[in-house]
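Read the single chain below, which is given as structure tokens and is the form predicted on its own.
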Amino acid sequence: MKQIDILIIDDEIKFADMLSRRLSLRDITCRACYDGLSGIQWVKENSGAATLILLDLKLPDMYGTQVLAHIKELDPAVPVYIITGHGTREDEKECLAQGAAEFIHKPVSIEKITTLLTHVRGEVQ
């Protein structure tokens, strides 16, 4: 079975740092970084490690479109599942035309996302 490495994309620091501890309970590898240029930083420094991408919309330092911008442009092939409590219709179609896998919006149970996993698992394998 293939590792599975996410990245965590999130101002939410207790979210992000929590949804990392639990991954990380089921064997799987996740970094977090709090900022969209921190996170497009660590795209372009390690280009094509992350399985998949968890990325919120609404960052301090841009908004999360234009951030799966540069990660599609850096790494076309990661899917990028955007997870946010403050997006839009109009959001939701921008991003899934971009190229996001899904948006899903917060709250999100951790089944929620572990079922996401068995599926990206299953196409990674």
Second form
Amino acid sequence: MKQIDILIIDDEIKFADMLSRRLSLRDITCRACYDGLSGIQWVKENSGAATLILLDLKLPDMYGTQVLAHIKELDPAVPVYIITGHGTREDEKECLAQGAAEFIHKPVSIEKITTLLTHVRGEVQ
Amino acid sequence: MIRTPQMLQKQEWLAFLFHRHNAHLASFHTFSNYPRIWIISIIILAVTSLSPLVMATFINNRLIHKSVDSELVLQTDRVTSNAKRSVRFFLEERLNALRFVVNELPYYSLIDNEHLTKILINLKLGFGGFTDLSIIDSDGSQVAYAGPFNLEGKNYKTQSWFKQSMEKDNFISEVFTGYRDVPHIIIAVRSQNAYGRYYLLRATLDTQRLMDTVLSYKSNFHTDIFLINHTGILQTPSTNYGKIFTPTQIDIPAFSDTTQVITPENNKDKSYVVGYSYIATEAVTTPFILMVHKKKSEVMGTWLNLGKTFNWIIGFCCLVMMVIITLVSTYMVNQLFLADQSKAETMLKMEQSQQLACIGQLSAGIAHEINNPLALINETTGYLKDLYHYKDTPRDDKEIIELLNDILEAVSRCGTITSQLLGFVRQFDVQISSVNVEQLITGILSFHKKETEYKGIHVTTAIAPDVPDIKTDRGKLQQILLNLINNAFQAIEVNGCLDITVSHLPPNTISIEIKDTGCGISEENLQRIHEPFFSTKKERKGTGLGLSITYGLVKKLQGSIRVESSEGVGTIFTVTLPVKLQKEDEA
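Could you output the structure for the form predicted together with the partner chain, given that the previous block was the form predicted on its own?
Following is the full complex, with the preceding chain placed first.
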């Protein structure tokens, strides 16, 4: 099991790729999944391996909240940040209730993500 | 265009007649022709409330006329028979007196002038009305004479009265002037002398007495009472026909023993009745017919006055009632109109805001469609910057061009969405332009692209090849389709289907069918879905105006909308629209 920093679950392939490339340039290890199922699968196989997870709400195979519930079951400790193009207040409330760390609207700056990572690492240590 | 609440509160009197016509408002009115409703309500109220009154008045008038008629007939009959009795008695009495004289006295004493004069004096004293007496023998010569005129020796052989007298025992003549130029009546009795020869005792009667007798029954100027002979010539003066001897144009009534009362047919508006009686004594018939003309106005006077007062009162009542009916109808129709107007104004405002609300409902999809490409642009440009920052040799042109292309593509995705949104400019006036239905539907579906993807909805659009571009109001059609497609998307569960079919119904109609495999609508709700504020989305954002406004919009586009649905299976909305929208004033 290889330790990584960030797991990105987003169906916008180009966005996910671009984000992971940029993070790599900053020496942050990433892994991108393009749908809910493969994301859950990865967490199942690599429980505890990711420092934090960035999760999109609207995925082609299932809704983000469902994915969140599965992840929380498999790996309750990992902080999950919701990153979405648009989320209603209901979505936000539901996600936070299910244990999401934060609800972030797209577009999101790279600094925000690196800050989050630093923050999570600091807490862990 | 939007009327302020202040304008709504202004309760104008007769607003339904003088309001400025507004086609947008009118399409939301429950009733369209208020002046007509007003007039009909006045007519109905007037007819129902006034007709019993008018009928009662009419019947009352008829009753008055009938009772007046019968009263008049009764009065006329009474006057006629009384007058007849008097006239008959007058003649009979004098005839009997003559008969007494000839029976009592012998011929020789009668031909003595002095004796005859004595008899005349006695007759004048006893009965009155006698002018002279004479004895005429059978060859017509006057044998003796008593009286003021010197007629001794006259021969009457050729005169008709003489011939008629000699034929019967008693004779009464018409009124005539004869030798003396004064109107008189001759009465004569025939007798035989000692030699068995006939002679006549003739008396001349003063017509004045007869006239007085007749006129004594003339109670007032409404009554005309007079005598005529069998050829219709006046025997006494008449108020209506003039002096004595004037020929009247009266139809001689049929002979009758008794008094008769008739209403002549040629009598205009039946204003008088006629009583008549043939006058005959026991001994001889006379040439006289007693006529009584009685005008209705005599009896009618009181009744007519009463009737007139009654009619005035009724007329005044009718007028007052008409005023009240008009005021009440006007008030009611006005209130109805104001309520309808205020409802229409609310609906119009709702229609306007609903268009925005509808786009608001789409905001999730729109934000997604814009924010995702924005996020991509953000990351790509960030990466480009990173390349310069982290790598010294970033001049890998191929990669940069690829990245720039990604940005351009993302920008174009945003552009598409914003231009679609701009298509929903608020348009409230009906503006007719050529609309391609396919493009319109594609545009609306593009808002739902993401939803389609993540819910796995299978969308098919089937446009028949012969569907023409239609001339209609683009904004309104857009809103109709947006409402229906939004509703369909809300109803459809994961992996459902949305089928949109557009077909041409020749010659000039197209139909747009929007069929979803959603939750469907229950039968009881199906009847209410077009009602304003009816919504099944209780806990959620439904205003309950979507379909009611859609319904109004379709009506504005001169189309129709039909819905079929079964719970759990799905719903089909079918909108039928004319290929060419007629302008209000042409329609």
